[in-house]
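Shown next as structure tokens: one chain only, the form predicted alone.
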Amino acid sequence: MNLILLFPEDFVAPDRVLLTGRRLRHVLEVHRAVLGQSLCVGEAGGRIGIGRVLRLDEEGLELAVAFEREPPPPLPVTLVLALPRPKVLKRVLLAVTSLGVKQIVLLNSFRVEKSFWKSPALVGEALREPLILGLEQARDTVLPDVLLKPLFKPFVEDELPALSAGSTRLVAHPLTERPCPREVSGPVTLVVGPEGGFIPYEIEKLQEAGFLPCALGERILRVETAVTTLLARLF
């Protein structure tokens, strides 16, 4: 935890917070903080600053906080990702949040198992947890927006063109010989398929929406490896 992310319910006064649970345990066990020590804090959706330890014991962590700088700029990318299996989804969300992705669309495709859409990982705190961990890792404060789109064709035909307007439109596809571009200027909408890739019909529909297939080479990568590699290459 490189930043302690603070939410409205943590504040007991305009410049005081009281923390329990996971964040308290982390400060006790990992930071091994002491009275008077300064820790990096950030207000969810807001600025980053310093929290000075006023009280620290097994019951709670009280900090005097002051915010002084803006969070790092976001990556100019919208990530459209075919919904992976729940364990992989958590790893991907944590990684891309750390990298600064602020708009994530989870999409259905032919090779996505129907059971994935019923996973508890898509609901409430289970969905927020990897996003929060990603922000804490990267010293960021702005949570990404995550949209769930369980119908492929209506989304690609009716919503994706407007969502991606004004951006470079790319779809990662291992069966094309066209390499993924490097250091793209301006916003990007990146579509990444499931394990095994999109089927030909899905690639055709994405091309009709203006998306250019590209690949990372001859190797077939796992989703979590492909997503982070693509983002590193594009930006």
Second form
There are 2 protein chains.
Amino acid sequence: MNLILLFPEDFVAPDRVLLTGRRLRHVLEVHRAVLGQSLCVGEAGGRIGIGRVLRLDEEGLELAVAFEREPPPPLPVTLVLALPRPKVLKRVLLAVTSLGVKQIVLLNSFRVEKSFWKSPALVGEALREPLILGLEQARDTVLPDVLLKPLFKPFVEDELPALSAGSTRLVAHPLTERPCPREVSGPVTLVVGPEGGFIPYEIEKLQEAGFLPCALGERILRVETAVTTLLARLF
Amino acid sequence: MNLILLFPEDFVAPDRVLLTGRRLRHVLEVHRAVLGQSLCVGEAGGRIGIGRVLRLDEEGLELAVAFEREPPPPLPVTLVLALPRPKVLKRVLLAVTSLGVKQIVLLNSFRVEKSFWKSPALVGEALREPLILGLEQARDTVLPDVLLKPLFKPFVEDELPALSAGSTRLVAHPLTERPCPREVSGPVTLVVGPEGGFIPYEIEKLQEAGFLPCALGERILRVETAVTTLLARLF
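Next up, the form predicted together with a further copy of the same chain in place of the form predicted alone?
Full complex below, order starting with the chain above.
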């Protein structure tokens, strides 16, 4: 936790917050903060600043906060990801949030197991948790939007063209020779398939929607390694 | 498992292997292979080819194997990594092996917890496992070398200069302005610190050994995300 992310309900006064639960435990046990110490804080969706420890015990952490600078710039990318298994999903969401992705679409595909769509990891606080951890890791404050699209064809035919308008459209596909471009200027919409890859029909549909298949070489990477590698090349 | 990695003890004849244990289970339960099916195989340290299923039951998997092509080229990098906590270590080893790293040095640093050096993850089969999984993931056959260096100063002063001779020497250090270079030509020795970073003394020592601090921007990344991002930029 390199930044403590603060939400409206944490504020007990305009310049004071009271924290309990996970963030209190982390500051007690990992930071081992002391009275008067300054910690990095950020207002969810807003600016970054300093929180001075006014009180810290088993009951709560009270900080006097002041905000001074903007969060780091986002990556200009929309990431469309075939829904991974829940454990991988959490790691990928944390990693891409820490890298500055603000727009994430979780998409169905032939090789996505049906049961993944019923995972509790897709609902409410469980879905938000890796996003918050990613922001706290990277010292960012702006939560990504996550859209769930459990129907491949209507999304790719009817929604994806407008969603990706004006951007460089790429689909990562190990079975192509074209290498993933480097240092692209302007926004990108990047589609990444499931373990095992998209089936030919899906690649065709994405190509019809204007997406160019590109690859990272002959090595087959895990989704989390592939997504990080793609983002690092593109930006 | 995109490739079944074969070791000398698996061979029952020059062109036949018999597998049990983890690889048998995986082929039974994930690949759900059938008699006559061809699976991708590779000889540890050698070539890649095809294994045709001669027998598959709860007792064993027998394959007729033929090898035909070289494994993918390695990344020309020596990765010197401050020893991460055991769970992270496994993920990082798997990821960097899948990316083609062949030379890994696990190094001590002030912010590495002493207990990490006593982890069973550093010994024998437990250390080899994520390397094998990384090769199987990426369809590679050449196991990386992993060196353990539990003493920072003697390693950096006495061994690192020779180990990194002739290579571009970089140390990832979030507190510098210089961005990590892209598409470096020739070999690189890349040093990556622990969560929390190297202390100033350690950075000084690395600079004395010829290492240039460089960073990935203002975002602080988890070790596994940082290492993948650095490798993707460099190569």
